[in-house]
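Presented as structure tokens, the chain that follows is alone, the form predicted on its own.
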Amino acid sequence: MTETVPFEKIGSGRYRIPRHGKMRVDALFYASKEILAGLETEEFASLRQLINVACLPGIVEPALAMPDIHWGYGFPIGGVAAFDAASEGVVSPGGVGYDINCGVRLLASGLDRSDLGAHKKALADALYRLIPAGVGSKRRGEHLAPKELRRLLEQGAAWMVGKGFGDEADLRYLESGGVFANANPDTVSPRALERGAAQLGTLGSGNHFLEVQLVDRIFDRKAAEALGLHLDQITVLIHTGSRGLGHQVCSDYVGTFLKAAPRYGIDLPDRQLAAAPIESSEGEAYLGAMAASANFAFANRQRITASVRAAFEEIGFSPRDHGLRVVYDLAHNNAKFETHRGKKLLVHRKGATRAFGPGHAELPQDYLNVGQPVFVPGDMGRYSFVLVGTDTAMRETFGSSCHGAGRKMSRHRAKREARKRNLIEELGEQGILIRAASRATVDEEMPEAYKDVADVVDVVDTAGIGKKVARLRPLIVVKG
């Protein structure tokens, strides 16, 4: 018999498990009833890991998960843990996951429903074409020479902009600028190296996407001006990360630290959350391979959003027309040095993002007044959402809101059950056109296999982490 989870509603959409057992902290999650319900369905696995996390060296109170929480490797999708180097804090790669700064990048145009009208089949062709989409995509002809990868490596989005994918003003709207400053290429692998060579610009598969979206709803006007969006607007969203290459990384510092954990006597409640002291030659050695990673991803995106550009133009949209701007692009799964409560901590995200309230000092200049954008991607049959980030979650969630709207069905399972289905022709009489590298993706992708986003967004925006201004409905859906 499964052992009973115990915690406590202590506020609006919020709710505490109690320190108990090896746990060093207490941990907090958000939920509704519906999701609560979700996690008694798999008998609250999902919590399970986020006692675990609560029960490593340095953890700084309280470990937590976003609504959209579901089990993962190690850290559970949607978790988030802050460590203190200074109290013997740890890093763990199964904290960031194994796709390395997986994020979503949103582009938002300057068109209006009706100028896509009827250019909506040749753009999905045209975007299905130009970005390379499925399992181990690479772009045909074009593979990075070790000294052009190690620079990419080092440099981040900016490196594509010097190759001309892009332009400064890209960069000015990027999570840190679109690279992480303490990149260490010495610290990757030959194997994820050779991985990573052929892959920049493409999506990859799984839940990785590129979409073109239609602003519908919109929830605060202020904030939604800032970010420069308007009903019947025209937006893309870019979702994928660092490819083979972060996977590689990941999967090297695992067995890595695996090893160092005894050496350092590093009690793992579970041997997914291998860990190693963060100032400790193999902390050091991770964290710059996983700051590469996160340089690479970046850059992905960057090259993708020049493919996207370049679709466009191709059916007959000069860049004046489009007008194709970056409105911010946000990390999911990376562990970042940052202050708070007046200490220096590692916050692990693992699909989770930033929510940085008003006036934070990496804001771009336009968003001081409203916030961080925080992009929550849902199904590719409903919706996505726009927020931004608050105080309150400055306060609560060390700057950290939800990154998407979290399984609720296996891969298998959803397989199964779309299997006597046409999804692609049942979107389609929805008014959303499909483009997909295969069948599986799109059946185990299935809308139903995700909680409703709406639900997941609303207990963020209930409870104060994150504040709703968009939403945004799906028009061109291109997988792998």
The other form holds:
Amino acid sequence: MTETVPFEKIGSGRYRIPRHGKMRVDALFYASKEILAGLETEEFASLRQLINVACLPGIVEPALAMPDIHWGYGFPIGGVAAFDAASEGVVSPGGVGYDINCGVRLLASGLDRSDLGAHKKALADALYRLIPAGVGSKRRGEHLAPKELRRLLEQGAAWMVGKGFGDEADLRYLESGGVFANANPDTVSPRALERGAAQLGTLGSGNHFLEVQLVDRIFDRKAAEALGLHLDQITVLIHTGSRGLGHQVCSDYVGTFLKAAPRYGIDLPDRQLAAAPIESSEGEAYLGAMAASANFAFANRQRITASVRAAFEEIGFSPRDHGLRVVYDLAHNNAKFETHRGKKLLVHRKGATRAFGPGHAELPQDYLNVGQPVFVPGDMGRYSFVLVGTDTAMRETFGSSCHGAGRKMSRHRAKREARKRNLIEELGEQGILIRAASRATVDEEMPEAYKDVADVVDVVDTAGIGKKVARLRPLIVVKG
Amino acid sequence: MKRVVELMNEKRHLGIYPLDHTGDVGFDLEAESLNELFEAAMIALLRAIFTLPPEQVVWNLDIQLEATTLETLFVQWLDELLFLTQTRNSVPVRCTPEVHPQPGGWRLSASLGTAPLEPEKQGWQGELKATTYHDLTIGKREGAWHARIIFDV
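Okay, that one was the form predicted on its own. Can I see the form predicted together with its partner chain too?
Now the full complex is given, and it begins with the chain already shown.
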């Protein structure tokens, strides 16, 4: 029989798991009745993972899970945990995940639905051709020499802009300016470099995607105006990360930390939570490698942005016509030093995003009054949301919010269900053009495999840890 | 050495059971010997990536791995095969892993026959990012070797 998980409702959409057993702090999670029912169906496996996180040394109360929580490996997806180096706090590669600094970037265009009109199919084809997706995909003639790759790992998105892929203005609208300053390429293994070198500027597969979308609802006119969004506008959302380079860095350091943890007396409730003190040689090496991977991810999304612009231009829209500009780029798998409650903490977000409130010093000047943009992709058949961060998030969640819909169906089951249908045709009938490297990826990402992202976003909005601004409906979906 | 497709089809008991993991892909594995369990893990990995894995060996290579624990060796083995497939475009076709304890840990030697990656022809199902330690088990019970493995997708 499965052990029960004790929790209590403490407010609108908020639940607390009181400290018990080996937990060092309380855990807090956000859910609706429907989300709670989903957690129960999986016998609270993801809440057990959250409890495991609350057992790690140096964790600062509370261990958190966003409403898109689902069963991950080690940390639950949707998990947020802050650690204090001064209290022997740890860093855990499993708390960041394999796809280091995976994230989403929203581009807003100067085009409306009517401008795209008859060009839609040509745009879908151009995007699919210009942005490599799927296994073994690479950009011809863009294989980086080791010295160049090293510079990229140090400089992030700025390196790409320096090579002519984008504008200086883009960098102002990237989380942390598109660079982790503490990157140390020397701590990245040769195998990780090999995996990454060929994959720069590629989308990958799984849940990664590129969507051309339509702004179909505005919830907060003032915030939408500040972000430059209006009804009927065409936008582009890019979701990808650090590709094989980040995956390998995580694998390498989980192995290292599994050996190191016993030396530091760290009791691991789950091996995938392998951890080492922030201020240890292993911890510092991982943070340097993680930062280098994060910079790879920023550069990857910057390169893809240049290809998106090129695709619009190829089908006849001049740069002045399409006017594609970066609204924001934010990550949902990383660990960052941030100041909360007057302390410098290392905040792990795995399948969770920053959601800094108005006035935060790291926000672009234009967004200071409304808060940091938060993008919450849904499934490819419904919609995605734009939110902004809030003061409540700064107080309650270390300035964090949700990152997506969260799966409710396993990939195996989704493929079984989708086999009976022609999803590409069904979505086409709804006006959504799909371009994908494999049917399998489309099948396992079928809309019904995900929770309705609107439910997730409503919990966030009601709890006040994010504020709804706009809804985006997919028109073209490119997948690996 | 037998090819993966032969191993998939033959009567010998290699238990490969997909797990219903919400976010990722995992398998419960069962085999009569430890060596066969490592073979079964390779087949599971290939099933997760391909519907029609290649049948003809083009290249041969030897793999030597060492680890302090059997669990770590198991993860290293699968990560090695992932690396060969997804980065070197060299897909395993057949293998003969030999796993032995040694002072301070475990050792694997394997001869591996591989073929070029041809995603469309081989029924590519999507990338795997890595082999995880989450819920990883490996051990012998009731006369057979068992393992549980989850891949990050």
